[in-house]
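Taking the form predicted alone, here's one chain by itself in structure tokens.
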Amino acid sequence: MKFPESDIYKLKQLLASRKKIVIVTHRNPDGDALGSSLGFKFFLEKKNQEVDFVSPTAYTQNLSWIQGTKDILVNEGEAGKKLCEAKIKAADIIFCLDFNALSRLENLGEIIKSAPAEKVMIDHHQQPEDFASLVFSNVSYCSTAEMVYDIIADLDEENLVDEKTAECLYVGLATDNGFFQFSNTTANALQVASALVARGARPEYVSEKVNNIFRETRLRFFGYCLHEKLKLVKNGSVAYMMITQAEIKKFYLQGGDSEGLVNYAFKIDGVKVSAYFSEEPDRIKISFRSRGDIDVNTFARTFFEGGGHKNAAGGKSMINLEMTEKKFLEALESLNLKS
């Protein structure tokens, strides 16, 4: 058993009879986000529960091909929200998958805060806030996808994964990982992703699905931040690119489209920390990656109003690009890199 025996009993008895309830996850959500919400979503419905899956934003569209997610339902326009907010204070049990807090959810936090149903956290994430009344969570596990199939593990109902189920959390331990690339590929996360496979999880499919198929203009842009926007400091131990609006439109990016460029940077050696700022209409999106011993989750939390992982995290700054940069560039030094 991976999680504590009283918590497993808990949940159990939640769902001993059949109830409403809602999953939700974080704004923008990722591979793992959709993977691990959907996965248990058609986990709980084997069991024959009355489930819906609310998204704060809509999902991109690079991961449109995931099955399950034209029954999103998603928290944007005067209709969507209002059916949204309806379920979420309908529901009986609201589980909140990869996020460990409510600022993450815009403004369905506070609903949810308020909402009467009992609360279940899965998540990974470090440093995870009090507003849950059942918590699984675990910094060890390399997603929250892989969290999932332990908790249906415990609850001895492998069974119910078939083969879509095993496919959408397959999508999130693998893009979460990077394809069993980084170090937080742990043996249980291996065991995992056979036993998903086992049940019908397809590895080629997926990996083709993530990392293969770009739009033109995407792969494009790509080349242009390689060749145009990369810049290294700190000796070569600090690589960053930063977008501009106007940079988003020339190449007709959508919601996305820069999923991953932040790791190339890793393929120069000596480069120990990636940053890549995007300017949106209202914020710089921040993604921060890191290797070894180097905490970005403390350096997001601490200057970007962000967080995440030790090694990958996100922020956002609300002043212009050109000062976003100069405060990145400051900040530096409290990571103690070489000069």
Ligand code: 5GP
Second form
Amino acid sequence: MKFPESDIYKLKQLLASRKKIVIVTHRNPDGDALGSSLGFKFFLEKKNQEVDFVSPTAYTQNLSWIQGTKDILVNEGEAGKKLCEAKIKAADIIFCLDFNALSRLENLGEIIKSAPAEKVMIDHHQQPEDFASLVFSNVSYCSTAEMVYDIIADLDEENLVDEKTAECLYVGLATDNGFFQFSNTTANALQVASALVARGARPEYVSEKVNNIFRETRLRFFGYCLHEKLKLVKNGSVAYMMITQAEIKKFYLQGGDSEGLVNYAFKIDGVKVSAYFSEEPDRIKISFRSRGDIDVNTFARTFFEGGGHKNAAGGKSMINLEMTEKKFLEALESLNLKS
Ligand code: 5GP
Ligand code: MN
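Form predicted in complex with ligand 5GP, following the form predicted alone:
Below is the whole assembly, all chains and molecules, this chain first.
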């Protein structure tokens, strides 16, 4: 067993009869948010459960190939919001996947908090908030999808993991560990990946769909950023890029188009921290990445209203780009970049 027996027992009890279930994930759902949620949804449906998957914001076009995305209920627009709220209020169980802070749900946070349903968290981020009655939280997992598989195994129901379930979970697992490159690529992550491939997930297909489906303008945008926008400071140990709304418009960027760009700076020897700032209409959205002991989770929490993992975190800034840059450069003083 990978999880406490008493928690698995509670989950088993919850799922022992047919229930109205809502799965909810974080805003701007990424590969793991969608893959873990859709994989878990398919699994629960095989167990004859009634399941809806609610996303606080729309998923991006580049992930729309994942099986099951067209049935996602998106909490946008009047009708969408009404439907999501009604489903959440009527649910017997709400599974919260790939987030541990209600602030990551937009307005759905309050609705979930006050909903009468039993709440179950399945998540691998640091410092979980206390809003669920049953909590599966473990930061040693590379992805929520990896956790979902181990929970299914603990339930002794791997036989219900069919090809589409396996592939969804594989998408979550592989995208959150950078296709087996990041420090979270553990023996367990590889074992779960192996089990998912044995059950029908297609590694090459997923890799092509995630990595090699750029529109031309997106690749040219990457080239532009690396050529014109990348700045190196702190003796070449910190790299960052700040992208304006005008640039986003000039390259016709769509949601998800900057995914992965923040990692390129690590190709330069000596870079330990990389940051990407994107000027969105209502906020500056920030991605942080680091290597080794440098903790960008704490950095994002302390200075940019965010969080995540030690080596991959996100946050936001509500002041303009120029002031955000100044704040960022000052905040870097808190990091030990020497080690
Ligand atoms: P990304 O840079 O890919 O958007 O996010 C990197 C990691 O940080 C992900 O695990 C994501 O869940 C987390 N993250 C991103 N933005 C936020 C945020 O605003 N708040 C918190 N708590 N975590 C975030
Ligand atoms: Mn994740």
